[in-house]
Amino acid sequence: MEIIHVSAECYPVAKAGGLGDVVGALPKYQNDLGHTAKVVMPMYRTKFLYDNEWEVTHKGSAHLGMWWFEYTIIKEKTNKLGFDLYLLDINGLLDREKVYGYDDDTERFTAFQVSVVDWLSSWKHKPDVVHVHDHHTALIPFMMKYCYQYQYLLEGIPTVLTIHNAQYHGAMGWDKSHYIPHWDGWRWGLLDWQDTINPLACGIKCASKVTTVSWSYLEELRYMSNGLEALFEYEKGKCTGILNGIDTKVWDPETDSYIEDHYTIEDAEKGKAANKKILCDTFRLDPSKPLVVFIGRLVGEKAADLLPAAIGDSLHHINGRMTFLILGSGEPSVEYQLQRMTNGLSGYYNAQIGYNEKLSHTMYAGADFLLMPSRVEPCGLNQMYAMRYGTVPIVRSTGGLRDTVIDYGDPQGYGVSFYNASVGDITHAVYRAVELYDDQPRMASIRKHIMELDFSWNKSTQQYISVYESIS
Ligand code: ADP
């Protein structure tokens, strides 16, 4: 099958979150299965652009409302990422350093989508599937079907929309409806949601199939999706949850170049103890106690605001029987509190504010537990990385965390899970983790079990192919 992924992000070209990781990995794995997956994304001015060689493959022109513009498509020459990568340039709109955050993001991503559809309509053959990701590309299924200029060439091509984060819809006023190339006015209802043009809602209505990055997240969207609840309920028949995978070649404790002491399932106890010692020496923590870590953005979605009180209460109520180490950056007030606490809790707690790739790998390797109290977690990668490194996840049972972690109190369980994003629930979960740690034979067998779990892309890739097959 020939699959065209259209995305605002793709690692390592440009990444702002999980979307970039998925679009940087999934096409590679699809190609490994014998398919031809390609990626087209905006040509931001990132380092990757300047470090690699490119050839121009197409030049075209299109309209954004009254504005006529030219666009250029270049292709990376060496197949460096394991798939054909195309960058689309529009002078004055996409030639920026950052992916998002500009006042004219609506114009940037609408013009990008118009250009992609225009480019596809110039192909001599047609791809088997056009796979779009999140709201930045979610108008494409509508444009392929209902824009007069393109529909007779493209309307028969199946489309898939994957939702990585449903909090953002890309909504724009109806005064911008002329940005979309001349379209069938009878179809205005497909663009509309609550009196605005809502690209995400439109993608859900118009794509042949919709996927989310975990089953539980899909369930949750029917109750909590920033206003699209009724739509998810109505369209549930065409929606599927497919978990993201992790790149097990990059995330492997046997070969990880970021960690000092490598290990496998066989010598995990020894290897993890050596990495834990490095952490404890560096951050002045007691290595004989279980080490609980948090790695991530210090934002409300991750419930980072609860960490200061939860850490304080855990140390107080559980008599300092564990240590904590935090790595992250985000909201200044949370950063400040977490930093300030290091003064009073020396020996029990420490924090590094900032982004540090090497330290994060050492923490996955050296910690006993990884805490993720997230309020929202569409899929979550950290818990999967942790398990690959033999670190037991303590998670709030939501979204992808619910789909990947079974509480150790349940049959075949191997993690610690709790229900509410509250200080009390987190503290109780930490207490249960300490109890588990004290039962060393059980802890060792759980560690072995989680390291054996398969979170690679292999399974998910096949599930995406099955989705394509169901519509082609
Ligand atoms: P999201 O995908 O929701 O944005 P996060 O930003 O919390 O999730 O983390 C995703 C990835 O970023 C993981 O690989 C995690 O290890 C890494 N990461 C997050 N924060 C940091 C940090 N401060 N230092 C190093 N790595 C980090």
Second form
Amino acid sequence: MEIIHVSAECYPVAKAGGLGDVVGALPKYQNDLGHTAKVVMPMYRTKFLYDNEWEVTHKGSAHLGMWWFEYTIIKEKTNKLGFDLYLLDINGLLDREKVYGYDDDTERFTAFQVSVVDWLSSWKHKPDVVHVHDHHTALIPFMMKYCYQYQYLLEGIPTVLTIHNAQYHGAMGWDKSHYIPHWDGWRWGLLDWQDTINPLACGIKCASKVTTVSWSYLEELRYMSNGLEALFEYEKGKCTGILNGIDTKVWDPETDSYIEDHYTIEDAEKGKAANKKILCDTFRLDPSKPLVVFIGRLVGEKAADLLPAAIGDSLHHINGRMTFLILGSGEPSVEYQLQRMTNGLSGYYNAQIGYNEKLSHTMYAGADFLLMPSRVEPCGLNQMYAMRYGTVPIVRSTGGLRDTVIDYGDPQGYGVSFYNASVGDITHAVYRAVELYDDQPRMASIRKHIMELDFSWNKSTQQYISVYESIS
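Got the form predicted in complex with ligand ADP; any chance of the form predicted alone too?
Since only the chain itself is given, any partners or molecules it might have are not part of what comes next.
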């Protein structure tokens, strides 16, 4: 099969979250199964763009309302990511460094989608499936079916929408309906949700199939999807949960180029201790105590606002029997609190505000526990990375965290889980983690077990192929 993935992110080209990791890995594994998977995304001005060689494969033009624009598509020459990568450029809209966060994001991603559909319509052959990801590309199934300029050529191509985070819909007012190329006005209800044009809702209605990135998240969306609950209930027959995988070639403690001391399951205790010492020396922490880390965005979805109180209470109530290290960026007020805490908790706590790929890998390799108290976690990849490196996850039982982590108090369990995103539940979970750490034989056994778990893309990739085959 030939599969075209359309996404706003793709690691290592440009990444803001888990979406980038998935789109950077899934096509590669699909190609390994003998299919032809390709990715098209915006041409942001990132380091990857300037460090690699490209060739122009297409030039075209389209309209965004009354504005006529030209677009260019370039292709990476060497197939270095394991799949064909195409970047789409529109001067004045996509030629920027950041992925998101601009006042004209609606115009940027709508023009991107219009250009992708225009490009596909120019192909002499047609792909077997167009696979779009999140709201930034969710208008494409509608455009392929109901825009007069494209429907004759594209309406027969099956589409799949994968929802990585349903909290963001990309909604825009009806005054911007002219951004979409001339479309069948009788189909206005497919664009509409609660009196706005809602791209994510439109994608759910129009795509041939809808997938979410874990089984539990699909169930949660029927009662927690930021206003789309009724739609998920109505469309549940076309929806499937497929758990994300991780790229086990990138995330491998035996070969990871970002860490100083490599290790396998057999010598994990020694290898993790060496990486832990590097972290503790760098951040002035005590390596004899269990090290709990948080890696991620400092935002409400991740319950990062609870971290200052939870860390303070844990150190107070559990008598400083552990250390904490934070890596992340996000809401300024949370960043400020976490940074300020370093002054009074030297030796027990430290934080680095920002994003550092090398440090994150070292933290997975050197930490004893990874804390993920998320309010919302569609799948979560960090807990899988952590377990690959022998780091025990402490997670709130929600979404993909519930599907991948079994509490060590349950039969066959290997992690620490809790039910409420609250300071009290987090503190109690940390206490249980410290108790587990003190039982070194059990801790070593769990560490070995989680490193043997298979979170690769192999199974999930075949499930996506099965979804494609069901609609082709």
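Definition used throughout: the rigid core is the maximal C-alpha set that superposes within 1.5 Å between two forms. Residue numbers count along the first chain shown, from 1. Only a predicted model underlies this, so the values are computations on that prediction, with no experimental measurement involved.
Among the candidates I295, G413, I242, Y71, the residue located at the hinge where one rigid part turns against the other between these two forms is I242. Rigid-part rotation between these two forms: 10° for the smaller part relative to the larger (C-alpha based, whole degrees). Shown is the Cα shift of L359 between these two forms after rigid core superposition, which amounts to 4.1 Å.
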